[in-house]
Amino acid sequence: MSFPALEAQGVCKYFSADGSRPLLPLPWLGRQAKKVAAVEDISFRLPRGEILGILGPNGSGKSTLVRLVATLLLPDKGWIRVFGHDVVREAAAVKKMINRVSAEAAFFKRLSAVENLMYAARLYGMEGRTARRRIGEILERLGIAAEKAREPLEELSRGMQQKVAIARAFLTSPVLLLLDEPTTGLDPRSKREVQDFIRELRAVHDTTVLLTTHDMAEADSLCDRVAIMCDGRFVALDTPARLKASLEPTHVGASLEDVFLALTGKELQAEEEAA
């Protein structure tokens, strides 16, 4: 049987109103804590091979779905996989198949790059020579010299340690690519590269890529679909020229902005979430 890449049915994440995690019952006051949503009633399913992109305001719950799909949050309510197997029951073989860039990547940073990467290729069991010309690769496909490669991560700049983190998550060559937004801090000619690495890792390896990005230009060019998030509901999932379409005649040669600002009313703005 073949099972979509990423599915998730009616997935529900509440944090207390206050902040604080997780949500706990106040037993002393005979209440449960005031609870807030980050994620409501999600529901989709991704194809393998296909790149979705997700486009939200600041606190719409883009990066908390992220998060419960790579197994660091649990659902609240409802389920999802990752190739039949569900996030919480079989976690780890979910973590097998998928890999992950946040905006703000944990590293050792006294270390370079490259022993940064050996160290991940390690705990993912290749074998050194394997990894040493993996890694050799991905760094010169990303554009990351090899002197800089050698220098301590905490001398670079955080675009290039973001770049780093990308070529970490591509070494494994993961059937399942989580990329919180991958290409915040980076000129527009690294943005470029990262994003021709993307589409070249879909192409060799069937990678399936679920993508959160602030980048209107980004989303329009490298996703097969887009979904629009808002208050941590999905309040449009389609292809961008059925989403563009969609506000026709009103608005001829729509762009994907103004999809997203006719759908939330809101600006997007490439700041970190709080949730």
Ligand SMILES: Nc1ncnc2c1ncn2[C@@H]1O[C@H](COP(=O)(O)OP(=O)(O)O)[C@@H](O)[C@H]1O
The other form holds:
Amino acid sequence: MSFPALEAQGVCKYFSADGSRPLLPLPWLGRQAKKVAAVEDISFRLPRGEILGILGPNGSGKSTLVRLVATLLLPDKGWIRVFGHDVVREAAAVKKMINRVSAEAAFFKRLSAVENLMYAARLYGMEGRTARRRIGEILERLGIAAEKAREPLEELSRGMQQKVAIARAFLTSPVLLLLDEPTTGLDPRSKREVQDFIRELRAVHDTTVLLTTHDMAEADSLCDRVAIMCDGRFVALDTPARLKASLEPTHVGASLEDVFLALTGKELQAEEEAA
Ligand SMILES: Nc1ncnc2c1ncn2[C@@H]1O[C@H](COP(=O)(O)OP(=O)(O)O)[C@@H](O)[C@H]1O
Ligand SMILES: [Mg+2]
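Form predicted alone done, so how does the form predicted in complex with this ligand look?
Below, the chain from earlier opens the complete complex, with every other chain and molecule after it.
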């Protein structure tokens, strides 16, 4: 039997409301520290090769969920398995199979893409010749010309920088790629480049992708299935087509925005358009 790329069951994560300290149960005080349920009772399965989008407004718990999968946080309840490995008990095995790319990807901006990738390869313990070959392949796939790849990263477009961040995650051939808001803050063209790159990675490498976004159009066009997240919960999880069809017959031709509104009673703030 082959395991799903990712499986979560009844996962909860709580933070203390002020965010400054871990939750301490203090029953003798007759009260509990006020807590925020960042992730509340989330269960899902992600088959290999699928792109699953988590769509939700700021503060809905998307990054917390990604960090739980990435073994950076411990769940308070429930379990998560990556290809059958428990993220808590088998964290080392899980770390080898995943790679997380977040908006605040750390790079040496004065160094070039090649230098940054060589540095990362060394951290990953890759042998020099293997690293150079792999980096060459990756840069070619990114469509970064040799001269560009040697320019300081800070001189490349933000879309290009983000692609280098995703490319870095590919040095170790992760089978599960976690992308936390990979296109947030990018201009439309860079956004499209990154989206095309994600599609291509999946097509060529059969990579499984869990990505978060608050961009409806992105979720609709890029993801095989979309989980709509609100206040720590998944309020729906299905293909974009079925989510939209769920509003029929009262609402034919619904957008994911309409679905979100119908399910949560809230507008998903349109930061991209406002920016
Ligand atoms: N380290 C933390 N300490 C305290 N509260 C946190 C922490 N991380 C996230 N939260 C809270 O958990 C909720 C979900 O946050 P987050 O997962 O970052 O949402 P999103 O990525 O969807 O914007 C928010 O209320 C946030 O304030
Ligand atoms: Mg976030």
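Residue numbers count along the first chain shown, from 1. Note that the structure is a prediction, hence the values are computed from the model and not measured. Here the rigid core means the biggest group of C-alpha atoms that line up within 1.5 Å when the two forms are laid on top of each other.
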Would you say K163 moves between these two forms, meaning its CA shifts by 2 Å or more once the core is fitted?
-> yes
Is I80 among the residues whose Cα moves by 2 Å or more between these two forms after superposition of the rigid core?
-> no
